[in-house]
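To begin, one chain is listed below as structure tokens, in the form predicted on its own.
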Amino acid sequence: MAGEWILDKNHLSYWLRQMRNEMELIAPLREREDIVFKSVEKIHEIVLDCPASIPSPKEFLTPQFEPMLKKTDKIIDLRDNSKRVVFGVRSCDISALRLLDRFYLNGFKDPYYEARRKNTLFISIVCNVPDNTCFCIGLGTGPFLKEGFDIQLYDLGDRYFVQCGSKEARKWCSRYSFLMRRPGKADFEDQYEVELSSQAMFRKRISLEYAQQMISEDKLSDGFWQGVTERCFECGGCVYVCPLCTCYTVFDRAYDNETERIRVWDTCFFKGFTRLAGNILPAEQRILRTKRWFYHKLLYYPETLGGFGCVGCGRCTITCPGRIDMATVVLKMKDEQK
């Protein structure tokens, strides 16, 4: 059972400021016309009413550009052990992090991900008003969670309903319990009203189980996949905004006196991603790469990680110029069978 508290909104900035004294504070900030997660210098600049489609906080666990090793006269491990708290994350992204944990930490553990993960505390905010592109409700990944979070906040108007789900979270709530009070009957009723209201606002209700069945039973024609492929610009936008894409490539960069090993985000949509010795391209045809991405999300993830490679955040819907995002393609599957 998560520890439950009530935090007056007037006390939020003080609480975050105390966290920032011990950890780097990351939160949504306005950058020109966009809202992005950045390191916070001024607490009052945090954007509290940002859309659910803000960039995924995945980059603070698996950076787009991550130095791994440096070799001079010796090899230096560059893994990042900095302590961070990421504020303003959405429930769907917390659900995504739980799958990323299984990918990076089950079996062989990725030491770079592990170092960042154990030193990062996430404070998520329940979506009172989901975006039109969101469909997390059909996947059980939002708009609120019953477990798997560090700290989860419900916006109740003049106060936050605070749930602490991890040991580290309980420490931060207990240490500053003088800012909070225990919830009463009215607070629980308001929390329940927020849940009901949020659930009622979803415009998209999509079942990925149906799509999974269509693919596993081979009910989709090559013509269907060719139609999807022809609309793909190979821009990589969908995979870069997806909180669950994990493809990366590693390269060495040489300087005068040292060599640095770096990994950067990559995508299986690109033709050269699986290039083999002898310049062999197993997925040279674009249709094969298109199918592979959807198969990976809808078949491979459930089989190996216990959940779909999609949490219904809707970011690919906003990003894809060809309108072949996950939600659109899954909905078209119902009309396109062999």
Contents of the next structure:
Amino acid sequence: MAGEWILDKNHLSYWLRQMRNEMELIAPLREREDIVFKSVEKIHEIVLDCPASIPSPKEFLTPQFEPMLKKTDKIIDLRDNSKRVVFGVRSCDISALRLLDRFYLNGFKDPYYEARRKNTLFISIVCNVPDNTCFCIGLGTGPFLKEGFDIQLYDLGDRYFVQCGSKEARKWCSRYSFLMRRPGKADFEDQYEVELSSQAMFRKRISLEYAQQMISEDKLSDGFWQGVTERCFECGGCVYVCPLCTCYTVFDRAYDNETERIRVWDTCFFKGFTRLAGNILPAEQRILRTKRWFYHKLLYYPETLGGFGCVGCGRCTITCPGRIDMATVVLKMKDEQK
Amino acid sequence: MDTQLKFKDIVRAEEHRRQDDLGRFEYSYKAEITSVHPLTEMENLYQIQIIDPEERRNFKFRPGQFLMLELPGIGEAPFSISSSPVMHGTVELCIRKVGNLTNFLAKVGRGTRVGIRGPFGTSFPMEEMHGQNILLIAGGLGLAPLRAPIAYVQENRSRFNNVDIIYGTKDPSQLLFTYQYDMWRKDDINLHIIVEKANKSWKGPVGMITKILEKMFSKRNDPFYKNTYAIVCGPPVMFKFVCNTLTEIGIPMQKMFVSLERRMHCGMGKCCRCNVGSTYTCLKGPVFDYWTVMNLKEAI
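Moving from the form predicted on its own, what structure would you give for the form predicted in complex with its partner chain?
Expanding to the full complex; the earlier chain stays at the top.
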């Protein structure tokens, strides 16, 4: 492939600086114990070892709070066209973006998503050491990607193996080719070794196909779902951290002489999510709402978008206070047959 | 065996979900409320006209579709269109005062500027029903979406055989569009009205809609039902009972059409509120044939 380069680690800082001159640079930073994606001021503060961030990078494409338009005498479009580069994303999140693209850009094209997606460059890093909560290996969404990325970096110790997947990415590599060199045989060997070693380090092996089969064949008893539901606090945490949850709500806010239309994240675990006029609640029982989330991810996503609504990032495992995250529930299904 | 499913019928049932039924998702027409007509204590009939004459001419919808009504600063809500598709620059919406937007709407009068998006969703396949008998069944506020196909039938009365409207409400004070009943009867449409709870002045039958259906069906001979289409609108509880009765009589499932009600927020299959299984009601619905509905889990 033409888009393969070797970048010395000493030159990374310069490369990112050059990118920052043209775009907003967003990268994982450490805030006390947490890792969050933020706009970078000091490049040396970036956490480089591909850490698990708790909010997923979907917030740069569909922010939690997004003003859409303003109405005064005329309508002002508040579409965000600013250029961004997001550095240090994990492969699972890139896989999630590919499904989000299919969701938002098939049929009706969401103009707000489209504008942000077009102007955002993602640089992903292959996970050399996956976390204990990760299970992307069983889903084919990580720890490295074969396609669909913009720029993918392999950490080979003293240097990065750079792969370019898009036109924009090739532009950034060829323009700064004086920082890089073409990979030799040893580099390919090392890259392959990283792929193998990171694959071997996964603790969790989860097969969602099995769970899908259990659900579609209706092999799970109501007691199983009741048990899951009883542990649910309806906090919505799993939905907010999930890179593939897309539910939103739109509301108007009126000021003195203008109104603003705002889009915010919403959660299907909330009772009022599907409320009809006249306070009719189609999903009044909690069990229906819990089932809905799992069914949506395991059944409806493959039906409509051709991929599971889970990329194995393990964020819900960390977040869920009731321990009914995707991985745990799917593992539990093995013991629970009707 | 005519009552069994034929492949041809299934294909035809699929056909009515044409893509060109879908409106322009994002465009908001500037419109104006031209009249407000109180129907009962709770429901008003709003007539809304698109301001721009060019847009008014091009705005087309089909019976059964819905649109998004927007009040600036308050929000948006979906309403099914309850007027004839012929007057396409003007729509009539029958709206009950139940929520945030509808309560506000009840306070405002003529001349209020609103925005409308749409029309969205699938429609009743009226052309397919030509030359056939039609049963139009509505419960409660279900008469609002049903008024569009009724208007279509009125305008093309000669193309349909036997037309029956069966309409049931909780009590006589909730009857909608009372001023139109005589017009419907004049157009050779059999109108049956039933209430659950009668008051002193009520002289008609008392009970559920299924009571009228059973009474009607005992009279007629069998071939009648094979050439009958049914359109059912109403609360979800009603669907099950009415459609079961109709199936027992022998009306094929793919000739029964229901309008499913779900919360629709965006109208373009993105906000994930209205899905029944993997089907988005705002894109593939709200009009479904009963055969599809039976195959959707937890639809009714």
